[in-house]
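First, one chain by itself in structure tokens, the form predicted on its own.
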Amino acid sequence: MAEIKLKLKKKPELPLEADIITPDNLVGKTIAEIKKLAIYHGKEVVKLGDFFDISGKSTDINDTKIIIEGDLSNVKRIGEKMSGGEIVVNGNVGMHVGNQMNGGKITVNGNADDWAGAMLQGGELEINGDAGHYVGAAYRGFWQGMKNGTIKVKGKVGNETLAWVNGSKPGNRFPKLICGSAGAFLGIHSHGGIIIVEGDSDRCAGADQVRGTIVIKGKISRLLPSFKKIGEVNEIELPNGEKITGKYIEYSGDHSVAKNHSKIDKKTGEISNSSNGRLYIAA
């Protein structure tokens, strides 16, 4: 695999908008051309070569790896909308890494700021540290977040991770998150996501969930009262066919909000909210 190497010369004083750093944008260009690519440093237009030492070469998009070295905690939007190839970040990274990507793989060997993998359409984002709030979530004003692909976070994810996630079994779309632990409102407004938490989760996981599966292998600080206990299970079959074994308590929900698939009792007129969402917590 051909490699393009970028080494940060100095940490930018202002946020650096680096959405140009994707295999899609760098493939087919010489190193001299890559150095001249325009990026924003605050409100100023600068060149990529002003902030990075750049070397290597590329072939085609799916056979190109971009390796980035340095503290990129103030560098945003790396890998935005990428469709193939690979990016490896050896260090912390700023907001919006891998947002709206639909192919390829991004590995962050450090921590990631807010909105990592926001509205992911496909591909794989792996973060070997912690991630901020809104991982894989829908941006404000949108009602569909992550729709496919996989996000893996070794450490903790922040609040409202996978908000408005939208999967489809008939459409063969199974957006999936695996994380070490999670903040509050995990999977809020879920419409078909798969979420696996290896440790504990903060309060209100699955709030307003219509479809989807959340598996918490540790404890939850507060379970919403709108989830109904079904019973104990020893095996969980995920929507994508994968199975998880162990002792879990199964709940259905969220039953708090009337949805399009709610049922009205003809005799009493009462609404009986039916939810296909499932929440599993270690027994």
The other form holds:
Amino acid sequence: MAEIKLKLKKKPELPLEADIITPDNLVGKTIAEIKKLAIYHGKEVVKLGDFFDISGKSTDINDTKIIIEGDLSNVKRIGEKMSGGEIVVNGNVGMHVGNQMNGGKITVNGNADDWAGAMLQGGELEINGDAGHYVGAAYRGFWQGMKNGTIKVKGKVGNETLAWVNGSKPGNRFPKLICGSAGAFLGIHSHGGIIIVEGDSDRCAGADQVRGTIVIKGKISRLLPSFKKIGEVNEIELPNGEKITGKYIEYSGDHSVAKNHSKIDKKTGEISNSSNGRLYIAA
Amino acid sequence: MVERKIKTIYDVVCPFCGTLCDDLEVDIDIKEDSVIEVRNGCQIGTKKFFSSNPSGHRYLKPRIKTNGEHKEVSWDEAIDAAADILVKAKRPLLYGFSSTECEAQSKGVELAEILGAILDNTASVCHGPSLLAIQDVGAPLSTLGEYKNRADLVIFWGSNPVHAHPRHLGRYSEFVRGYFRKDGRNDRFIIVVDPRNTHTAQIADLFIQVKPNEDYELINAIRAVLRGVELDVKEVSGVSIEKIRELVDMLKLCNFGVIFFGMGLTQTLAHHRNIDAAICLTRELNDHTKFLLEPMRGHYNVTGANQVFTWNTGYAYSIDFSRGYPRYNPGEFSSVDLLIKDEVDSSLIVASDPASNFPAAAVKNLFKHPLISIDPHETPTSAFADVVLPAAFAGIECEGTAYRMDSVPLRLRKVKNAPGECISDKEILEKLIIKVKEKLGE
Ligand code: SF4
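Given the form predicted on its own, state the structure of the form predicted in complex with the partner chain.
Shown next: the complete complex, the earlier chain at its head.
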């Protein structure tokens, strides 16, 4: 695999917007050309080479690996809308890493700030640390958030992770998140996301969830009153066919949503098991 | 005894809170150019008129800080110094705007665009979450006259108008007689939902005490019960299920209901999701009856700031011009977040006092960098500013437009002249724009 190496010279004083750093933008360019690419430091337009030492080369996008070294916690938008190839960040990374990407892979060996993988359309984002709020969430005012792909976060994710996630079984789109622990309002307004929390979750997971599956292998600090207990299960089948075994309590919901597909039969009071929202919490 | 020459001005709009009462009568001593009496206004609105009178805390001339002390200077010097700060900054912040008129606000937008600055108004610390929720799920809103004439069920959720909007109750929501509510207070059922037994709660028909920060769960349960779902729990957020059922019946059986929500919903945990849920509840209640909701906006023209910013840039607050075009992302471009992360390198504060109401960590960073304050009188912010540009009080000393909390624009009036060399916010911003353009070589 052809590699391009970027090393941050010094931490910028103001946030740096480096949406140019994607395999799509760097591939096929000489190092001299790459150094001249524009990035934004506050309102100043500066060159990539002003802030990074750059070496390596590449020819084909899917064969390109960009390795970035340094404390990038102030560098935003790395990997924005990338469609292939690979980015490895060895350090913390700023907001919006991998937002709207639709292919390829980003690995962050550190923590990520807010909006990591926001509105992901495909590909894989792996964060080997903690992530901020709004991981994989829809940007303000969008009704369709993450549509496909996978986000893995080793540590915790912040609030409103995967807000407005939008999966579709007929469309064969299964947006998926695996995280260590989660903040409040996990998967709010979910329309078919798959969320697996290895540890605990804060309040209101699955709020306003229309479809989707949330599995919490630890505890939840406060369960929404509009979730109804169905019973105990020993195995969970996720919408994408994968299975999780273990003792879980199954809840259906969110029953406060008018559009909820989980219909309650007026005569028998039973909940139909159609394609409705599910929340599983370890027994 | 000295003879006083008094002029009375009628139908004055009160430039204090979002209720924007338009029936004040102000007596002016023409010789002294001072306010001597205000009628019809509430206590807080009246005080603002009196505070415009010449006094020790009003600025009369521009000031520049040299060696830690404010020195009075000429307008030219002050504008030059201010423009210098703004032009040199790589990421300037323009904040405030909610207590001034719309024409000045649009000048603020122009200046921000020229500077590539970040533009924000006080909605980012009050009803910004309401705007986020409205973006997500829409909002069934109306004008205050509709509520006055029609509402027979009024809910104050996390708002305390007795103190924050004193005449709201008398003019629109509680005591006033309406076209279909001939008996005023007797024709309305008032519900207050709040963690505290506020003065508004004490004059309500029903007070629901919700646990702090658990409003979301309560709204969620109400929505589920409204849909006919049997809940597994006996109690939600400190409210029993029986009580929730009773409440839902009341909501369904009223003719016309309205929820007035305040910062008790927007600025407690869950923020915009509280509003999101409240909006969804209101929407779903319309399957049974007529129901609307209304944010209780605080500053008299914060609604105007949102309107002006929106028609100019497409966004209501937290706008970043650093890339030449407006971008919007509260949390990333909102003042408090930027200041806490120390991501701005100079600030221009217009008609606002962030030093009094921002978190300490943000204020510390605000003072660390060059600071310009446009304000009629001394505030904790202006006291620490490097350049102080003295303004006339919009709505008292100069005209302009302001938007009431329900987005109805009203014309503010000039009742007296500004003291000293004070000029309007709009004129100050115009001067700044000319100077900044000159320095940028445009
Ligand atoms: S209620 Fe508000 S607008 Fe009306 S007089 Fe009082 S402060 Fe002024």
